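We begin with a single chain expressed as structure tokens, specifically the form predicted on its own.
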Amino acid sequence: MDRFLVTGALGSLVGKREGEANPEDPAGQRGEESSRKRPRAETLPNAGPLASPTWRHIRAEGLSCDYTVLFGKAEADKIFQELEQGVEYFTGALARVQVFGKWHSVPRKQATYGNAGLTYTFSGLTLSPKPWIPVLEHVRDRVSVATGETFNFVLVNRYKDGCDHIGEHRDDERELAPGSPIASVSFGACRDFFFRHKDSRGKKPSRKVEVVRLQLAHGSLLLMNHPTNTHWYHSLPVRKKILAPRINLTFRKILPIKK
């Protein structure tokens, strides 16, 4: 049976059937979800004042996220093309990940950029980021203005179509600054995005907690606040009907290496 309304401990979230992405209502929310503006800085360097985005708030047991469409279509299209031209993705051994002790090819393209002196370890790989490029600096600075947060690292994931995906995981690596949010910015095809509570995973879950389903639109920003990644796994499932590419940028605050 298709579920349109998620209620109970999750509050109130309304979404499309699984697999349907609706750019007109990308976060799949109505009803009791409120809209308000987050505090932000007034301007970017060498730029005039920017309009404050309107946020939609996604709340559940241990889940706290804020969603907005940060970039209009024309600007998002331009950024997408600049990312396609400028990002250098991993090849060879860096394009493989370790899952349950076995190495597998990553079902998407990945790259990391950030400040000098940082490293980031995930899926059996320890990576040093490449220096920032202008398009990533531009997006990073806009995210900082909108959220009031600063970020020194970004993981870039490119999904060539709906067959490229990412399985359930938590962004809880030890290098992350404690309590810092993760800002996920999407360009390209609108894709489904799922949150699953850690207690409801596996063949014999300890309890039933409803999955939270969102759609992440072109030019959108999803801010995953603490303690979301402590309690909830997230994923981007396969959607074979999606033929267009998507690029996702997840901005993080990484602790410098202690010498």
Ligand SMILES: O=C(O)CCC(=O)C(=O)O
Contents of the next structure:
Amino acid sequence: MDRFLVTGALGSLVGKREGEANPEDPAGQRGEESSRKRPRAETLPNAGPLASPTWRHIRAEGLSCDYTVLFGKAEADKIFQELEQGVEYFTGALARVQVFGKWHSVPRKQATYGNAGLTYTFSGLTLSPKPWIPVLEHVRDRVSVATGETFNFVLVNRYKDGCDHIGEHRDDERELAPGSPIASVSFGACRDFFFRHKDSRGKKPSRKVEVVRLQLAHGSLLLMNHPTNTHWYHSLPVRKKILAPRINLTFRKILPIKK
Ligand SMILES: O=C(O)CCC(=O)C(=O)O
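The structure above corresponds to the form predicted on its own; please provide the structure of the form predicted together with the ligand.
After this comes the whole thing, all chains and molecules, with the earlier chain placed first.
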């Protein structure tokens, strides 16, 4: 059977950053930005009104991301409701994380969906993603039209409010198709999202690189291109004033590892 090993956000469940109280990280700065159309999107067929959106290009040393609002409010609202009704999240042991030997609830809810036959490793277990449901296929296909990329797996993260968060981590490139991007689509509450360079982490960083700070809006798509995940960690910090829920979908293309 084909086996997929997925670490990064999944693997980070066992990482100590996950349990840290957050970082309402102060100063930081956006990377260099420019606004232009992403050329590939313009040549794709069946493009809806938002299929050739204006992209914001976010660039810093070793970081390359493209951001756009892919879904208008009405459609994003409908997708959010469908996700709320349709997504089945992990429960029990899969919804817990061990930090310094103590078990805690993961500070968000998670689920995985993907192509038939895939398996992946999660908290030391080999699991299969659930089969795609129509709302996830719809979002996946819209992302593919807009980016020209295909995806076979999605991790769903649901944050019930601003206390739910995700600690600093990288999405491990080894299990991704080489050079493939990760497409992060957000619905619900707008949240801050930080990138921190690997050399600039911890109490005694080897050098100072400015944090790249973004806000991920309802209906938005953030495309994290290679080699962003090699050099930069990302996180969704605690924001206690946010009371509304948010659902994030990270679409990935993962490679089978033959047994
Ligand atoms: O919720 C988000 O925007 C971040 C999710 C994430 O970091 C991940 O899936 O790796």
